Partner chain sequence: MAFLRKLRRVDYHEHTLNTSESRMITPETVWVTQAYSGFVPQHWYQDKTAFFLYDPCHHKRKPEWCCWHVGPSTPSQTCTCGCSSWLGITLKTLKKEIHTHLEQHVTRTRRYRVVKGIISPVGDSYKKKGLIEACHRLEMARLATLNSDWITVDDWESQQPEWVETAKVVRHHADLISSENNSDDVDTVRCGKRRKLEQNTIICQSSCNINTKEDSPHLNLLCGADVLESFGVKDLWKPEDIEEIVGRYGVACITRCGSDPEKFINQSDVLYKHRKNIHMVREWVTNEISATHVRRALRRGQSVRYLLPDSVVRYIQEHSLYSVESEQKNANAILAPFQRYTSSN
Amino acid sequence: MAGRIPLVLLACGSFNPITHQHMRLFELARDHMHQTGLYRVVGGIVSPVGDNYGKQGLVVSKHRLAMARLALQSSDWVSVDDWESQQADWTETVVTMRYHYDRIAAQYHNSKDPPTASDVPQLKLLCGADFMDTFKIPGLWRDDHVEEVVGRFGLVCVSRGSLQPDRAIHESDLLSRHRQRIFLVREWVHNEISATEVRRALRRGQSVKYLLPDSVIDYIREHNLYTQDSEMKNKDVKLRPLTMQTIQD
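Taking the form predicted together with the partner chain, give the structure of this chain alone.
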């Protein structure tokens, strides 16, 4: 793996709750980036969104962080970071990315002497194909932010179900311009298990065993998360990024 660019993968999201599917994203992305022959994945970060995001059914970040930590206990390269969830207000993805990039770069500068530009790991955003489609939702993303996330950092996008991320790229001039910075990972196994489905099953008293780690299931039972009531949280609240944009206009 000598001569390869070191790479850290950052996944932002609700992780409400974290599932095996989320953890699969990391595994698939790592395999893919290694197989390009260009990269050496040195770390993975799970960054759960803050409570102010305002998404319906979002349980408090304290629980989402605890569940993610339990799930990733046995992982030797992916860890959970609470910076984003600790911020006072919701932070844009690009802000989170800048924070982590600066933090990682600082670590490298402190540890190596003299540091070379090629030693500092790159940071890319890891996401599912549904994420790509959110770029076109009006008011959800600022253009200059998308430019930075894709153009400066880069995306590793894992396909999901029937969603075609290459179509989303094709339909966006901005994304097309940065095509080389977008890595599409094809998930050949059709798998629609999502946190939404997990929450639905939990509400209905159905088993979610083998969809999440046992430790996370136990945590959910212990704290009685994910009920009819929890799903109603933020029901009439607008997503924070949408309210933020209108204020700035």
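Let's compare: the form predicted together with the partner chain is above, so bring in the form predicted on its own.
What follows is just the one chain, with no partners and no other molecules.
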């Protein structure tokens, strides 16, 4: 793959808990980007959201980080990063992307042999098709942030089930303007694992074997996570991005 553009894939989200589907996104995206003939994927990053995000049922980040690390023990190219989850307040996706891009660039510039511009990896946001619909939610995204995430960095979006990310692009003038920076990946082996449904099964005492790695299931049992009580956490709480927008407006 000599001469190809090095690329790092960054996935942000709750990972509450991490599932096999989350991990499959990385493998599917890497294959697709290699098949373009343009890119060489050199790394992947899982970045769990901070506790102040305000999503109902969100367990504390130390558990979500631990489960993600257990799940990815067998990966030789995807790692878990705690920077986003350790911030004092919820961090916008674009801020997390800036941090990781600067960190990656610094690592290459501090290497023994000074790199050329083409040696420093690009960074793209990896997401599922449902993520595209978040751009439509009033007050959730600032237009300038969408512009930077898509226009400066780029998206790699993996379709799931009946969701149609291409429709979200078509219906948005901003996304359509950067269509060439959005890579759509089709998952032909249908995988409908949902963290929401996993949590529902867990609090009902039902089996989630083969939906999550065994190590993650053992961790959940050991720490008694995803109970009826934990699902009530942040109930009726407004998501932090929405309250931040209100303050800024």
